[in-house]
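Presented as C-alpha cells, the chain that follows is alone, the form predicted on its own.
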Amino acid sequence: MSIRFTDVFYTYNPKTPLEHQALKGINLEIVEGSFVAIVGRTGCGKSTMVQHINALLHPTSGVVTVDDFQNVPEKKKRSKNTKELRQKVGLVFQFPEYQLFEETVEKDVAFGPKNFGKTEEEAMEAAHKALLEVGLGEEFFKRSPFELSGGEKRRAAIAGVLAIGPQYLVVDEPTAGLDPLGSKEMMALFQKVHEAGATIILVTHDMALVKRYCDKVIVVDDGTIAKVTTPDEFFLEDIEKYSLDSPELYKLARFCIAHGADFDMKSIHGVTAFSEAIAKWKGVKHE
C-alpha cells in the first residue's frame, strides 16, 4: 500500500488574472511505513502537494492514489469514500492549535472519532488515549482548550488527529514557534507514532529534523520533484540552491575540508563519526 502521484498538475485561480500553476507534473510514490521529509523553499508547492493526499485539493490533471482511493479532477470519476480517506490520512496543519473550538479538551479531541462513526463512549476512550499519548494527563481532560499554554494547545490539537487512528500522518512544520525542548518532545511523539506503524510525512524547513528522523527526502522545487534521496546523500550536496540550510555538523565538516581535511563526507553520520574523522586527519588517537 502506498501514496502515488501520477502526472499531477494543480493550478490556483484558473482562467483569472491570479492564475498560478503550483504543481507541474508530479510523479512520486511514498511507501507505507516510511518517515518521509518534504522540503523546499517557501512557495515551491509542498503544502499544495500534501493537501492532495486527503483530497482537500483535487488535481487540475493527473491522479493521486492513496491505497484504493483515487483523487482525480473529474468529480464523477473521483472515489466516493472521502470520509474514509480522511480517517486514513491525518493532516496536522502548521499551528494546529487554531483549530480548537470545543468547551473542553476531551470533547475537542473526541470530535473526530465521533464524526467518523464512533459512539460517545468509544470517542471519549479514543480521546483519552490520544491525550495521554501526547503527554496531557487526566487533569487536562475537563479543562477549556483556550486556557492551555501554547504548547499544550498544540498537543491537544495533535491528539485530535491521532484519536482517529490515521494510517498516514502528514505534519506541516510541526515545530514552528516551539522552543528547543518543545520541538524535541513534539518530534519524539511523531517518532513514537511512526514506530507504532504509521507512515509520517513531514513538511519542514528544519534540516536537523530531516537528518535525525527521516529515511527519505523529497525535494520540491518550483512545483516539480527535484530529487528523491536519503538524508545522508542529500546533505552531501550544496542544498542552499534550494534555499535550505545544512545542519551545523555538515557545515563544519565542509569548512574542515575546505581547509585541508581529507575525510569523506559520506562517513559523517553524527558527532562521534565526525570527531573520529578529525582525529584521524590530525593523527590523534581517538579515545
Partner chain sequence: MNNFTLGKYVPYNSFLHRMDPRVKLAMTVCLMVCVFLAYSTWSMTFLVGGILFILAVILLRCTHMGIKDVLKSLRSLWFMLFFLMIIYIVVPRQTHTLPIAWEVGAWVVYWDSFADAGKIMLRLITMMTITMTLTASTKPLDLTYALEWYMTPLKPLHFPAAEIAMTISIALRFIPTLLDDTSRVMKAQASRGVDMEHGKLMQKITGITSLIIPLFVSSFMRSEELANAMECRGYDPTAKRTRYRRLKARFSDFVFLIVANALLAGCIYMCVTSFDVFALFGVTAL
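All figures in this text were calculated on a predicted structure; none of them were measured in a lab. Residue numbers count along the first chain shown, from 1. Think of the rigid core as the biggest set of C-alphas that the two forms share within 1.5 Å after superposition. First, how it differs from the form predicted together with its partner chain.
- Core-superposed comparison between the two forms: the C-alpha position of A22 differs by less than 2 Å.
- The rigid-core alignment places the CA of S275 2 Å or more apart between the two forms.
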Contents of the next structure:
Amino acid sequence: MSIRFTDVFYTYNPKTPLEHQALKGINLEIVEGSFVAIVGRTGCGKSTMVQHINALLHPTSGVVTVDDFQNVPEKKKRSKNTKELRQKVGLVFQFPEYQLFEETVEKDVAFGPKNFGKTEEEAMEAAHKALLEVGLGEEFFKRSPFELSGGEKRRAAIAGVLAIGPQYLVVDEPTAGLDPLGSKEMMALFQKVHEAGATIILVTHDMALVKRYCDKVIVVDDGTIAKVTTPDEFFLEDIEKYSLDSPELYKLARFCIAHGADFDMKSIHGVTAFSEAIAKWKGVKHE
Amino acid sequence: MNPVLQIEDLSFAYLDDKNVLNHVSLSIEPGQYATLIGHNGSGKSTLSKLIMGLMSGYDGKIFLFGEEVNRKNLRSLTSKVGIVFQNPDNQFVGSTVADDIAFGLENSCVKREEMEAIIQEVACDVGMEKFLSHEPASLSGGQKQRVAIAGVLAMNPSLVIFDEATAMLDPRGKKEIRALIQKMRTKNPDLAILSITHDIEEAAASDRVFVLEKGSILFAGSPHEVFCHYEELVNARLDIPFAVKMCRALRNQGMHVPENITTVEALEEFLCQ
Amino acid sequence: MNNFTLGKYVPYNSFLHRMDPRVKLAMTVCLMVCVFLAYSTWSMTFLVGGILFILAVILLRCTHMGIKDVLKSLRSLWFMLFFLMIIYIVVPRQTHTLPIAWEVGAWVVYWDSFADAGKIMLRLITMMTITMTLTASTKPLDLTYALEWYMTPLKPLHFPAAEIAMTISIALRFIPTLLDDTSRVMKAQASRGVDMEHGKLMQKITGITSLIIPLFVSSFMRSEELANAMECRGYDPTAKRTRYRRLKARFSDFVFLIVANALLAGCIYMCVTSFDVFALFGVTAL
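Show the form predicted together with its partner chain, please, because up to now only the form predicted on its own has appeared in this conversation.
Whole complex next, starting from this chain.
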C-alpha cells in the first residue's frame, strides 16, 4: 500500500489572467512505513503536491492514488470515500495553531475523531491519548486552547490530527518558529509516531532535520521531481542549485576539499567524525 | 558617548502572573550589533514592547540615548528607535510598498515634496526599488520584511530592534535579512542594532550576546565568551553555533584552535593556514 | 467569491480610469439624480431613460468590463424584476393615462402597469450600470480617498474623516490576507473531517464554527499587532499628519464635471417645466 503520483499536472486559476501551472508532470511513489522528506524552494509546488494526497486538490490531469483511493480530474471517475481518505492521511499545515477553536483543549482535539464517526467517549479517549503523546498532560485538558503558549498550541493542534489515527502523516514545516529544543522535541514525537507504524511525509526547508530523521529525500524543483535519493547521497552533492542550503557540516567539508583535503565524504556524518578527518588532514596527532 | 539603550534592573509581570522579566540589566553602545537570545517564553518579546513603550508598569529604569524614559519624552525618544516585528503581514500598513514606507514619514509631518526622495533612497537600500507600486499580497515574506526595514530606515533611527524578524521566513528570506543588516551597518556605522532571536548562527556573528533565561540575563558578553558555557546553554534550551561545536571537537582531537572562533567563516580562515 | 463582479475593479487605462475619483463620484451622483427624476409623459420618461441608459452602457464599455461579467451581475436582478412585473399587473391601479391592456371580468389591466414596470426596470438597470462603471474604473482605495475629501468639511465638527479613511484603507489592504487565512483554515478543518456537503445539521453548524472562530481570533491578533506596529511608527490618529497620496484633478476632469452638471441641469429643467419634446414636433405623446 502506498501513495502514488502518475503524470500529475496541476494548474491554479485555469483560463484566467492568474493562471499558473504548479505541477508539471509528477511521478512519484511513497512506500508505506517510510520517513520521507519533500524539499524545494518556496513556490516549487511542495504544498500543492501534498494537498493532492488528501484530496483537498484534484489534479488537472493525471492520477494520485492513496492505497485504493483514486484522485482524478473527473468528479465521476473519482473515488467517493473522501472522508475515509482524510482519516487515513493526516495533514498538518504550517502554523497549525491557527486552527484551534473549541472551548477546551480536549474538545478541540476530539473534534477530528468525532467528524470521522467516533462516539463522544471514543473521541475523548483518543484525544487524551494524543495529548499525552505530544507532551500535554492532564492539566491542559480542560484549559482553553487560547490560553496556551505558542509551542503548547502547536502541540495541541498536532494532537488534533494524531487523534484521528492516520496511517500517513503529512507535516508542513512543523518546526517553523520553534526554539532549538522545541524543534528537537517535535521531531522526536514524529519519530515515535513513525516507529508505531505510520508513514511520515515531512515538507521542510531545514536540511538538518532531513539529515537526522529521514530515510528518503524528494527534491521538487519548479513543479517537477528533480531527484529522489537518500539523505547521505543528497548532501554529497552541492544542493545550492535547488536553492537549498546545505547543512554547515557539508559546506565546511566541501570548503576543506577545495583547499586540498582528501576526505571520504561518506564517512563524515557527524561533528566528531568530521573533526577526526580534519585532524588527520592537518597531521595532528591525537594526544 | 551615551549608550543608545540602557536597561537597569528591569522587572515586569503581566497582571497577577509571576515575573516575566527579573532584574534585567543590559546596555548597547552606538554602532554595536547586539543579539538577545533565549528560548520561547524567556521574556524576549516582552522586553522589546517595554522598550518601545507599548506596555508600562515595570520596575526599574529604561534609558534611551542617555535619557530616562518617562511618559512625557516617550514619543520623542522612541521616534529615534525603529522596530521590525515578527509577522511580515501585521506591520504592513500601506496599500502599496511606497505607501507603507511613507506611513512613518506622514506621521512625522514630513513635507510631501521631501517624501518621494526619501522613499526612493530607502527602497534602493533594501533592494525593493522596483516594487514601489506592488501590493503586499504579491510580495513574499522576506520582501515584506525588507519593506518594513525600509520604513524604519526612512525615519533615520539611531537604534533598530529586530524582534524575531526572521522567525517566520524561509531560509532564503532569512539570508536576505541578514545580508541587509550587514549592509545597513556598513552604510551607517553609528547605527546600533538589537536583534531578538533564537537563531544561534546570527548571535555567533554579532558583537555582543545577551542570553535570557526565564526572565533573567544568564550570560552577557562577546560571542566567544558566551558560547564557551556549553552545558548551561543547552540547559537553557538553546543550541551552540556549529563553528563552536567544531572547534570543541577539534580541540578534543588535539588541535590548538583559537578561543575566539564562533563563526564558520573564521573557522574556514583558520583551517586555510 | 470570485464571481461577485458587481464591485470588481477592472485593471485597464481608459479615460475613466484616469479620471479623478472625486469627479467620478460627483458625476455618478449627477447621473443617478437624472435617472430618478420624473418627466412629463411616458414618452419623455422612456426617451430620457433610454438616452441615459445608452450613455451608461457606453461608459461601461469604456472601462473594458466584459459583457459576460455584466450579464452575470444582472442575473440576480432578472428574477426580482419579473416578480415586480407580476405585482404591478395584479394590483389594481387608481389612475391611468393609457388604454386598457385586457379585461377579465372585474380584473382590469392597463398599459400603465406595464409602463410602470418597464420604467422601474430601466431605472434599475441604468443605476446598476452607472455603479458598475464607477467601481470598474476606480480602485476601492481611490474611492476611499475621494469620500474622505468630501468629508473634510465635517472635520471642524469633529467628524473623524481621516480615521475612517485610514480604517477603510487598512481593511481593504487586508482583504487578500484574510481571504488567504480563510482558505487555510478551511483546508485545515477539511483535513480534520469537516464536511460542509453531507452530514447532520449539528455537524454543519460545528463545521461553520470551526471556520469562524479561528478567523475571528486571527483577525483580532492581527489587528493588535498592527496597532502596536502603527504606534511604534508614530501614528497618532488625533495629531496632524501630512499625506503622501494626493488626488490631482486635471483640466479634462473639470470638463467632464461641467458636462455632467449641464446634463443634470437639463434634466432638472425638463422635470420642473414638464417639458415635452414630442409636443414641440406636434406629435401626440402618450
